[in-house]
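Only one chain is shown below, in structure tokens, and it's the form predicted alone.
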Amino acid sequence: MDEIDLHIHTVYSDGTYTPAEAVHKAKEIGLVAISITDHDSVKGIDEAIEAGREAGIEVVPGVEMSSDVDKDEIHILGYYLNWRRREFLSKLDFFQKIRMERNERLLRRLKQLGMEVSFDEVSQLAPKGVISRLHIARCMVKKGYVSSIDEAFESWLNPGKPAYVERVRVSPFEVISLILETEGIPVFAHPFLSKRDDLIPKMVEAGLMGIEVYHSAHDESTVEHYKKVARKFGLLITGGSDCHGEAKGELLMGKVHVPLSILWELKKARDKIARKIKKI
């Protein structure tokens, strides 16, 4: 059965990829079609289509965005947008920058903490994207001040921990807006590591037209639940691995069984919106 990936990050965010890596990778797992959905940026998405057509993998231009409602983080993923409209590119600069901001105050706490992690090493690690808690997780393994990645976030770097740092507040309504007029289809990400499907009839009334029921953090009973979920608000089911490369120390790409037929789903709901833009 042919399967596909639609939750990839590259370079561009907080993955060891490059975006034509991550297709050759594809390829060589046997993906027939994948999703570049990096943090806050759509810098990678021309070169993975274009390594696409010449290993013959579709890529499905995405992206993953952050928002916050109370102290949790919820992340929505939007797919087939319109990802070069200017409008679109300025809020994304804005959202780099308050993450870029955050971040530099992380750095600040650690270091109180008794943990010195520079800008400077964190930034070897994230040459083309920005800066992220992964990185810095990553930078604190090397640096031997925690033992893994995981450690990093459930001891330090997660809500409630001694070294979290609140952003900007952003609401999901609001980045759920913002795809649909960017003519995308936002997509509820990975919502059993949310632990928020009290939020889902409002995101539904928002405008959520989809939820990612496959992914590495849900095993089989989760996958269930979210398709009655998915049943239940008439949302549309999409699946990935959530793959950074090797940022984690296991690669995820091909882990994460989600078929074809999901993506057809997808691409009738994206000309859906096209014959309704064609309309007005």
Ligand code: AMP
Second form
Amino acid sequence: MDEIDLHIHTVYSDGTYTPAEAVHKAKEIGLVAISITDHDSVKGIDEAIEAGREAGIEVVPGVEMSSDVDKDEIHILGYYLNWRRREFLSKLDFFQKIRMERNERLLRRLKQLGMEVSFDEVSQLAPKGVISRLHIARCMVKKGYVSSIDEAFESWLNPGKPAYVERVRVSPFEVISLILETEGIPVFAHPFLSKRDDLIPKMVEAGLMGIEVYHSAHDESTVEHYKKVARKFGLLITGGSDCHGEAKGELLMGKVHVPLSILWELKKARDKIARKIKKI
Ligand code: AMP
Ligand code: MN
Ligand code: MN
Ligand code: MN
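In place of the form predicted alone, output the structure of the form predicted in complex with the ligand.
Shown next: the complete complex, the earlier chain at its head.
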């Protein structure tokens, strides 16, 4: 059975592979299509498409954006969005700015807690400029403040932990609208990690079109549960490994089995959006 992976990070956010390296890794593993879904960045898409053309791997344009509800984080994936659209790019600039401002406060907080990590040290791991808590966690491990990335998050960086600082808040409904405005397909990423199934009806009302059923954090019963949720709300089923290259130790690409037929349904939705736009 042909398999795909619709959730992959590159050096344009917190992954360790360049887009071309991600494509080559996918080829080596035997995948037939991947999506590049960097946090708040679409800069890796063209490079991946180009490498995919040469390697015979289909590349789906994508993005992953974070949003907040109460004390929880909701991540929304956007597929087949118009990633060159100027209005969208300026929105991404705004998202990157609030991320940067959050990072600065986070590093100050860490210093107060006796863990000195400089902006330069973090930047070295993030050559393309989008810095996430994963980069900061990796620095904390490197400097010996914690013994693992998991410990960095569980003891310090997760919501409610001493080094957690909030970003300027953006709601999932705003992010869903933004992806729709950009002609993309909004998908609720790794719902099991957010544990906010209660928000699904409202997100569907706001235009949510899919849910990430297959994910490296989802076991079999979780997959079954979200398949049912997808059926109930008429949502597309998507899936991916959430591969960050080697940033988290274990390489996740190839560990989550997503059938190619998922991509056919996603493309039907893309074509429907394109037809609607033409009519307007
Ligand atoms: P940020 O986008 O800056 O809020 O950072 C979130 C990123 O940190 C996620 O995209 C994950 O890559 C990573 N992350 C969050 N929690 C964990 C965890 N428990 N273990 C490893 N990585 C994590
Ligand atoms: Mn990440
Ligand atoms: Mn995520
Ligand atoms: Mn992700």
